[in-house]
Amino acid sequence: MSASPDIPGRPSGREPSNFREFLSALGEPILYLTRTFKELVEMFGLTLYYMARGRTRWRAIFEQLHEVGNRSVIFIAVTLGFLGMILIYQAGYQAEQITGDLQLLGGLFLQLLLREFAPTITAMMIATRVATGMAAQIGSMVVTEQVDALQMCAAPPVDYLVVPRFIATTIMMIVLTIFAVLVSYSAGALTALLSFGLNVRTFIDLSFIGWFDLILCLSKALAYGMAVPIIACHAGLNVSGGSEGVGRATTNAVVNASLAVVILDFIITSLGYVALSLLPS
């Protein structure tokens, strides 16, 4: 007699147990994150290798400099300008209610800009605008088999596609961060003048700024500039499933790049303050 079919509601030996489902649900994202992190590290190493050993394609680099930098200037200016106005208005209003002294407003705001807001918000904006474009462009090349054609011609995709974007984004992230500081601080000074009558000469205060602030700002900009293109290009090169895969790649690129910015922000800030505490006073 043949075995009877499974009866609904009766446990079957072929069905995974609840505990096995729990382990699978818990282990799958951990394995995915571990595999993705390993692939990102490998791509970063290959990028540095081809930068050192390969020939520099200046035309491709200048094209990416224009794509990353020039087309992001208005976006960064509007975002950081409004952020500067909002922060100064809120901080100035609170200071007027508590002490009425606004002389330290500009100096503390500049320190906050350098240490946190300018590099991090700029990187978030670049991750939103640039990372999606990189992932979509490279993903489309994968779908249309252009990347396979590169490999058949003995042209490494990392060398031809990732390296120019990596160099351009790293350079422009630093430049745009400096630009963001200038725009946001200028907008804050204008807000302080119009809203609270604070003289611009009083607002511009560099007494709180030291080498630590500048190094921390540039270190974050450098780290973000290297992380965003690696994550975006990795998402594009791993596209599968046609146009739907390109859509998933763009989503993964912006989500993972934004998450990387937050994690790097925490790591660099922590290391910076630890190093600062070890320095002799």
The other form holds:
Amino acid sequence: MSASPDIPGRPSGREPSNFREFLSALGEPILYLTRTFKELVEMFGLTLYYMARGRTRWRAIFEQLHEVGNRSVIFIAVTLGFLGMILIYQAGYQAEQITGDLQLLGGLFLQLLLREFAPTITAMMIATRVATGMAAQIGSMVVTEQVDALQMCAAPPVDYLVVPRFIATTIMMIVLTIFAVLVSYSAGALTALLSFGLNVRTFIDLSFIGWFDLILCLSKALAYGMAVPIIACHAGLNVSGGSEGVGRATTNAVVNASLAVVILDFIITSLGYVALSLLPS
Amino acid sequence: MIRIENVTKYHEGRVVIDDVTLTIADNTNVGLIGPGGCGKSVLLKIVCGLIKPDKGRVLIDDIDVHKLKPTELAELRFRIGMLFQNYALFDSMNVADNIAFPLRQAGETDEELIAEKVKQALIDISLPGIGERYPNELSGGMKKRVSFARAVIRRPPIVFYDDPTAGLDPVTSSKIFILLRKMQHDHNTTSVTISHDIEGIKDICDRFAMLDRGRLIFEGDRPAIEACEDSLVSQFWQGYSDDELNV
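Form predicted alone done, so how does the form predicted together with its partner chain look?
Shown next: the complete complex, the earlier chain at its head.
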């Protein structure tokens, strides 16, 4: 928004106007972020409340489990499979150039997969595929007054629309993360065998894996599984302005869900390492 | 009794509802009229708690709608039915499940009883045997009638109809008005009907209220609106304009 002395009602004098605009430009995104964060926390609280107090709609939950889980299997398998192959090829090539010893490749790769790649990349993929679908579906229901109709039938939208998606995504994020570890590790093992002649028995090395790795992996999957549907459903329920608004909501859903995954990754990893350093060696 | 007290609503800095005060007595059928975009649908959504007003309050049987907790509001809505302007049928459900939805939400678990009520509702709206069809397989008039059946299946004492005949042919419109009249006659409902079909609502409403640019400019019964000297009200009621048409 540009300052113009020709616009009636605008204060004359360039400096106060610019200063006000600067403050406005600074404050607006902060207010937006604060408001959105507050709404997300409220929606998370309401979701937990309805999970505890509401009726469990098994049919809706199974439909969402199928939508989030079964329909993502191939997508996750291809993405994580290729990622496993690329990582092992790159790491193996570097190791061969520097030390020529590939014996630790499989063990360290598994640790990296569990701690970082499997939960985070899976969540990113779910954010891309599932969050957009959720935001678009709920957003369309908002613009066609179906969400208003739900409320008039005494069905709270959070209970009816968010809870099944929340439960299904949380469960399936954990399941898909475990699946991603298996696929990616298998693809890595195959690449190591074909590219570097590394024996599969040598590649499969669990000696680097401890409780810390498993807990970190599952904690991340759990946190992402809860964050992605809340962000997607929030974007869908706050649609305004017809089909254009639905488009904006889907974009917001995927951007915000991906950002949330990265931020949660940072927080959980930091907390994990702090906890690890406090443990007696 | 529904009491709308000094309700004001702004949208993006523009006043949409401007200090509206209106009382709707029990068993009264009010026709809410006014030019398109004057705030009728917004007012109706404020009354049933779907939109929060910026000023004023709405009391239904002395309960302030906008001060209720979500669970209390859900409880209140068991007593309210609403027919939406754009049908608002749930895409993911067939007709039978759409009509049965309010019953199931109210805690009805006897599926045989639900099926019986849905069957009767479909007969009442002259659409027997379409229970298995999905909303995208229906015409506009059929959707409107299904939406009507869903709004009244619980026999709520208060019903809001948001433009029940918008975009429908005269025969289907007439069928809708017959359904509305039957509902009022059989169940003594309190209702608010938004409509641009003045001839249609003349026969089903006891009182009329007119909005213009968010302000309530008339409220009274049929003789009062027919005798009203306000040019905007009389023009709208009689369906003519003093302005020349500039083509």
